[in-house]
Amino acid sequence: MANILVVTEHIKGNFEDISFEMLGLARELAGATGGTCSALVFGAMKSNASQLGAADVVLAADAGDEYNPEEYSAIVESVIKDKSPDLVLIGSTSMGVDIAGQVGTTLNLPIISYCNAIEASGSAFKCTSQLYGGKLNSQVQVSQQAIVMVLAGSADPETGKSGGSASLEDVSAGKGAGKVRFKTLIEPEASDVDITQSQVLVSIGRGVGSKDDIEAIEELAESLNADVSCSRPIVDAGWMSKSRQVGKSGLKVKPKVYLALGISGAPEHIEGMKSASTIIAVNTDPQAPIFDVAHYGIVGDLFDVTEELMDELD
């Protein structure tokens, strides 16, 4: 019998998809072992507890509505001490990195990072971790209380929304004042194009090579009546604005067609575009993780493919 605790994430009053994905995994594990599945929510998210249908119980902690690493970590520590779950599922996200590291160190718990699959294995759990941008999978056998950091996109978020009606329990967690204070949420600046509304996106990654080469991609996008988006390295290099970035730290998009050129497919990027109706990937590396989610893939140079596409369109 295994009891699983899911630490939910929210932003601007809405649960993030990773919360539902982890809840779906937890429900499956609890069902396989005859255990229970609980979800920890913070602050005003208590009023949205009914959305977490896959949980047996929703634990509601009094906290600020905006994420605070000190406050939330202290609450998670307190809940783990009180409830003694066998596994604690935390998102492999910026918030998750804050919380898992702090909690794991304080409570002396092992942390399994970059996990994309969890199976019940006798009295233990078998966790599969995705390493080196998805090029290597590592399996870990867990037979003690542990924290598992789950990669976004590891499960269908709909599985975490279905089920019965979870009971609600208020939890008292000594969070302390702490030194960190929430100031403001910084979002991408407004752009001439809202890529979240685009029906066709031509998206570029590190493989584009240089800023000057983006012009050829823009010509292709114009011919396809598409908008241009990108992965994080392009924004970090200053070649495109943040408002064009797709991914966990950028924007989530759901176009009819997503053409990924020179994008390796890091989990953070995949989280932002995995819901596209048709994903076409072009990369020189046949082992690039982007091919795992693509409906169509081409192993080749993106500029050769772009040139051929332009010729066909002409």
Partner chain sequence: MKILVLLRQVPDLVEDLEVDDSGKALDVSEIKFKLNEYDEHALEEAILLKERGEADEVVALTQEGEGSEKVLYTALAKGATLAKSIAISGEASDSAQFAKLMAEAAKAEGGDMIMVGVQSVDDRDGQLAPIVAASLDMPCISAVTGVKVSGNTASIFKEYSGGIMAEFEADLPAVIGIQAAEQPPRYAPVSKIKQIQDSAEIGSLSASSSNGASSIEVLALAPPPKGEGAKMLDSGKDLLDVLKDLGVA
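The term rigid core refers to the maximal set of C-alpha atoms that superpose within 1.5 Å between the two forms. On a predicted model such as this, the values are computed, not experimentally measured, just so you know. Positions refer to the first chain, counted from 1. Compared with the form predicted in complex with the partner chain:
G300: CA moves 2 Å or more between the two forms after rigid-core fitting.
Positional change of C127 between the two forms stays under 2 Å at the C-alpha, relative to the superposed core. In the core-superposed comparison between the two forms, the C-alpha atom of P286 has shifted by at least 2 angstroms.
Shown: the form predicted on its own; wanted: the form predicted in complex with the partner chain:
All you get below is the one chain by itself.
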């Protein structure tokens, strides 16, 4: 009979995907243990509570509209004390990392980071956390109140949008000493994207015949809301700027998905993208070394594959 609390995240009035993914997980765990799952929202997000369809109860705390590490941590701390949930799910994200560590320490709760899977087993919970850059998974079991930090992409956000009664309840909570004040949000300059930060990259290599073929790739990237990067020959040919070059003499990228189109995969290029979590390679040469590092591969012409993708997407 586990009661799971999800600490949601938002920016500029929209819930981040991680909130729905955690809610989906919580819903599943609550279902498996016959318990309940509740979602904590902050400030103005109260008005969007209905989106959190999977939650049985949405707890709305009065807070500043934008994330504030000190204020939000204080709120989470008092809600946990107030509601004493069995498990608290917090995002393994830029926001979650502040809250989980501070609240876990003040309430002396164990914290389990980088989790991409949680199962109920009796009254305890089994969590799998991805450590050592994804080289090893640590399986742990916790049978007391604990905080679990959930990796983005661990569940399908859709599962967090339905299945609960989503009643609303206001909670009062302390807001911290005010030593940290939110100032403003800063949008990245539109002109050039820092591909080392991109989550999804569509990367092109020598397989692209000419400069004007790149347009079709840019359209694909647009629809996947990905950024475009390339290998050295493309930069040398002057078709893309140096800031888009992946590889030894370019940049090192760590995207979630790296779609390599027409890249043979020379060691110098692999060095720049080997830490991508999922690598998909499209190349006409079945022996291309890129296939040794890729998780998925297609032997074929990158333009045919791109066209197929675009037709499917429209």
